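Coming up is one lone chain in structure tokens, specifically the form predicted alone.
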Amino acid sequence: MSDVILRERRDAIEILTVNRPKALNALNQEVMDTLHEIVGELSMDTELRAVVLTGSGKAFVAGADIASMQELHPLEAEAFAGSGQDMGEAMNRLQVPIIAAVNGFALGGGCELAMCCDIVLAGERALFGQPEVKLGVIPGFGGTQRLIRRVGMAKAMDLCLTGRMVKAAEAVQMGIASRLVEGDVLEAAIETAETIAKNGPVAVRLAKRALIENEDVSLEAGLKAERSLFALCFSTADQREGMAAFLGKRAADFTGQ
């Protein structure tokens, strides 16, 4: 495997760090490859609690390899693209929970990378934006339609024509990020996903499933997908457990089953 991406398991949380310090962990090929080939395999985890992604030095992810694109034409450049676009559907896809902890630049495809995340959680030098146009190009690993969704079409307008960048608390106010962290947030993103793990694998699976599967749907479409969700949890020994667990006042000793 690559050390693009480097891995340290905690338990049933997994920590992935991209690993291209010098190149501000810009995203290539290789890169978007490997996280898309290890979030493949941890699809098939079943201890697997959650995902922690971060990137190592002073940024998450300050873009896309410029010198690796600069030179594509437009077949080359929409096949990288979807390369780019398939790494964040199958992020959405695995059923756990992943948490972003954004330590500096989260630039064009960084940012976007965040966006696939399921928790964003920005440091106080943080930096999210999506520049795209000041290299005379557009998002394309999913930018444009991500940022509509986080934060209605006049936020996304003004960050992907303006190519502006925001800082921490701008982007949690926004909804780019989840929540500002003072202090390490590396270790706040662990500290959550640790408190994930702890909840009913089986309903953590299921929430993250009612919400990203049912973003675009209408509220009726949305509600009744929501409850036969919630009515697959009564068939499940963690539900059981779970609710024992509270009226015996108890900590649930959860299974995933």
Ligand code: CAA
Second form
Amino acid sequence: MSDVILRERRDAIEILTVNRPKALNALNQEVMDTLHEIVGELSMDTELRAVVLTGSGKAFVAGADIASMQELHPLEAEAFAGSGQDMGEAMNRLQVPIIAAVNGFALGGGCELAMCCDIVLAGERALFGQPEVKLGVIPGFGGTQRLIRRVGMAKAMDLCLTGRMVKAAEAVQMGIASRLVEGDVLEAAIETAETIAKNGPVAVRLAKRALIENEDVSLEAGLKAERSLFALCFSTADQREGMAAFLGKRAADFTGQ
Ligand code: CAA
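Which structure goes with the form predicted together with the named molecule, now that we have seen the form predicted alone?
So here's everything in the complex, that chain up top.
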């Protein structure tokens, strides 16, 4: 497999690093296809508990690759945007959580990629933005739609129309990022993944599903889905173990069954 995405396994945690530092990890077709393929492979991994996604060097991802977009015909641009959006949807469908360790620029497609992750940790040097209008285009990997949902219309308009960059603290305040990390953001993301890995594995997967799959439904439909997923937890050994361990005043030993 190509080295545009580096992979490291630490027990039940997979660490993925977008690795085109000379182009600030810009997303070309190869990076997107590779990431999409890896996510597909990870979706069959029953030992996996969480994924961490970061970038090599000073950027998380500085956007879709401008050089490879420059000459696109409109239909090719539609297909390119479609493959970025499909990759994001595959990340949302991955049952285990993906934690973004945003170590630097997360611009355009990079901001969109971060927003496809379930927890976004912003390092002190993180910078988020949707600067596409400066290039004469608009976000194409889901930025307009995910921003509306994350930050609301007023702030989404501000970011998409001005193209301005926001630092970590403002990104957290807006709701693009979950948390600001002082110090090593990758280590913080791995620690977060380790915390998640200690929780009931089935419950973690169902909690992600309850949130992701019901973002756009009515409250009534979302509550109904939550009840069903809550009930499903009671068919697992993890539920019996988690509650017995609590009541027995011992640490739970989850099997993911
Ligand atoms: N695509 C391709 N190459 C990129 C890139 C991108 N998105 N971002 C940076 N690079 C390349 C630069 O061309 C440069 O290459 P060379 O060394 O060969 O000249 C290298 O990475 C380093 O970049 P800079 O010299 O510009 O680094 P800097 O520290 O001075 O500036 C930056 C950093 C502010 C992030 C600046 O690189 C920049 O503005 N990048 C573009 C950001 C952007 O517009 N992203 C949106 C892309 S469009 C998009 O993503 C559409 C979509 O939603 C699908």
